[in-house]
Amino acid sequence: MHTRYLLSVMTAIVVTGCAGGAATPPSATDAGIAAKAEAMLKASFKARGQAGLDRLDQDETQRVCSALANKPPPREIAEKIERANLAMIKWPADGKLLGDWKNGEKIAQEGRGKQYSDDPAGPVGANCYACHQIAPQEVSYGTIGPSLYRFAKVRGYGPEIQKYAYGKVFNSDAYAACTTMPRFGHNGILTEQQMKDVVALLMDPESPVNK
């Protein structure tokens, strides 16, 4: 409660622009512009198979980004949003970090869970290659997120930086604001399983990440 009630907050003062000068409350106008403008946008989709219209339900860390329009958030409202999603995350009952690499390598590959056509019951994955560099022998991959080539080789292997990535996974707002990696976790993309696996893959000595 405590958590949504803080970030119901920070909406507030991003909408009524803060973050430049003196706040500026929105007209009667605006606000009505922009309650048309998300009625048009909601009946313009139609639930088809597992994407259903919920997907368009904002969570309050989702809706203090919108309202930033993809500007950085000001420091004391981004360290809110890292602070409320750090309380979010589930870390593993058992206490383990890291599954088995290999399955790991299998999840950053498949791109496959959640659209529509996806089959609910078939193969989720992260699509990693999407967003960054994982291992060498990968010609093709996505630069919007950083390399994460001999991640663990050049941070450490040990518990710390673990508990960083597996926690970067669950929920990437915990560790950078407004973020455009998804909320694997938080979002029930991946299983705690293949969280565990995709830690691995970014851990594992044996990995390729790290060679």
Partner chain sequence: MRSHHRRAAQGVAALFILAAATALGQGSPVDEIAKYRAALQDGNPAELWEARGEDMWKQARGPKKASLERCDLGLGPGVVKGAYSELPKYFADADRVQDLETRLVWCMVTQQGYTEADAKKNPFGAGNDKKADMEALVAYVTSESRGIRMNVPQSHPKEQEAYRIGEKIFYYRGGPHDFGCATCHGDDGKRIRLQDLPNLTKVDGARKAYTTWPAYRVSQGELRSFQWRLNDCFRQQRFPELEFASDASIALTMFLARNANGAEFDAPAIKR
Second form
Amino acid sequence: MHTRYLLSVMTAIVVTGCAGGAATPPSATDAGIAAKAEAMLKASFKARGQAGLDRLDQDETQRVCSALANKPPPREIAEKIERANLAMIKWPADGKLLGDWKNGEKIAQEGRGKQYSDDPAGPVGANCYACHQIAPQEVSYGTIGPSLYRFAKVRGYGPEIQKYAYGKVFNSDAYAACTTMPRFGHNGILTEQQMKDVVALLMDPESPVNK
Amino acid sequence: MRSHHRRAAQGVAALFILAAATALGQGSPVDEIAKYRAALQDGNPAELWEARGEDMWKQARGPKKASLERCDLGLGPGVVKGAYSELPKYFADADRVQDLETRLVWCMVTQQGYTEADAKKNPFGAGNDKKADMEALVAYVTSESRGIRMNVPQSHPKEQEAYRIGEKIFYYRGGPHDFGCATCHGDDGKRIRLQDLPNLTKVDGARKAYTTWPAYRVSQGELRSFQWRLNDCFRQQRFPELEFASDASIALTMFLARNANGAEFDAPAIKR
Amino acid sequence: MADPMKIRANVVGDTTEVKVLMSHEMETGQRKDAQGKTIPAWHIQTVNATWNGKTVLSAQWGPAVAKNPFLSFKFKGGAKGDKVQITWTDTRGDTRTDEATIG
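Now show me the form predicted together with its partner chain, since the one above was the form predicted alone.
Once more the chain from above appears, this time first in line as the rest of the complex follows.
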């Protein structure tokens, strides 16, 4: 199962980190420090609003990617993370992947959602413009992620690209292990309809993205 | 046909806007923000906090009716000048690494007789009717390190451990967005919307960022400290709330402050 | 009583430059709180500056002036040691006067 693969991968990273030399006190080893850091983190936060302490519990992907500390994952670790995350994608039951691009633009602009300062009943967006250039009319865009301007124009409008776009929004780690992009579907940030609307923003020929 | 005309019209419109912008002497949106910041430098409202903080430092307060003038910030009792440039550091009397706010809480408790809960309550101000004493004290103490080179120590084992733990926390990804500090601050030349992001994993980025906090945040209308900056980052990372002057906040500050060593401290500053 | 102003005054040649930082909420009266209620206006309405008792600047401010306002102005005259006094009054009827010596 994918969990066992990732656990063995994580052990491999930790063992490599502590290779060689005389006995080091547990706290001084990398694994020791990591354990202390996690414990300290959990003791230094308090639940507030919709953000409970459970948000500090890491899943396997978060754990492995944190241990890599910004270094790109080695090929076989990357493949294992991508395979494990791809297997967890839930595709729409009706097989339709395209929604309303006008709503997609609103979702891309909306920066609220999931913060403890946000109303849990309030709007939840994907905040895409924080990291991406998308529609050309919006000049206030970030550069943490690549430009998505002309997304379908460049890649094609067919079902394969639609599937890739939906999958990427649902779970970006399925395509790029340890990506900085949130897993909007997997972590329950966006609803299925919202994700379809975002896909439409990227894929609809009428969307300003492709004009 | 129609779409061709629209594209042509858009092209013309774009050229017109570019021409108009150049005529007005406007650069990119990021350049304009830099100009706005330069214009704000004169008359930094942070000075109002510095003045209030200095009064507070010298005032006899708390159940013991004592001032903070015997508070040891690491360079001896009452020595404020240069103290911030060497924080966080290990303090023998507390037997732990402490940052400025933690040390101020320590002095408020041991010398002024406040309870730790009272000293830590209301750390971040919200308007003239809800001022935070802590922010005023931080403004004053940090202003006395302006122009001094960062020199955070790494000699005590607890200082070294705090740094390593802070580094782990920096890379810790969690919450529904899988965010960690490194998500935004681990790369060169990136920005979120139009806000440039310093790469805190590199000395250059850490120096530029750490030496300009605390700062008067115009959008907040308040003097904001580094503790506030960490707290607000975690809120936006979709984490639960970082406790004020908590161990994790000290470790993270140790990691970032030490990375800034060698740079001239230039705060309280002013930011958007 | 409102927080004191920070005033700096320096003479260069025959001109004195005065810089004042005021502590004030400067609520415009156009903002709404989380419940949708308008937050009432509360801002400085008049500013008066004197040099050795003589008025050198008189201003009427409205809601467009920012929170914690910074005012900078020059006047002909002034010598080291002279007194410059700034007074503001606001929409609540509060007032604050602070003085500085020209350096």
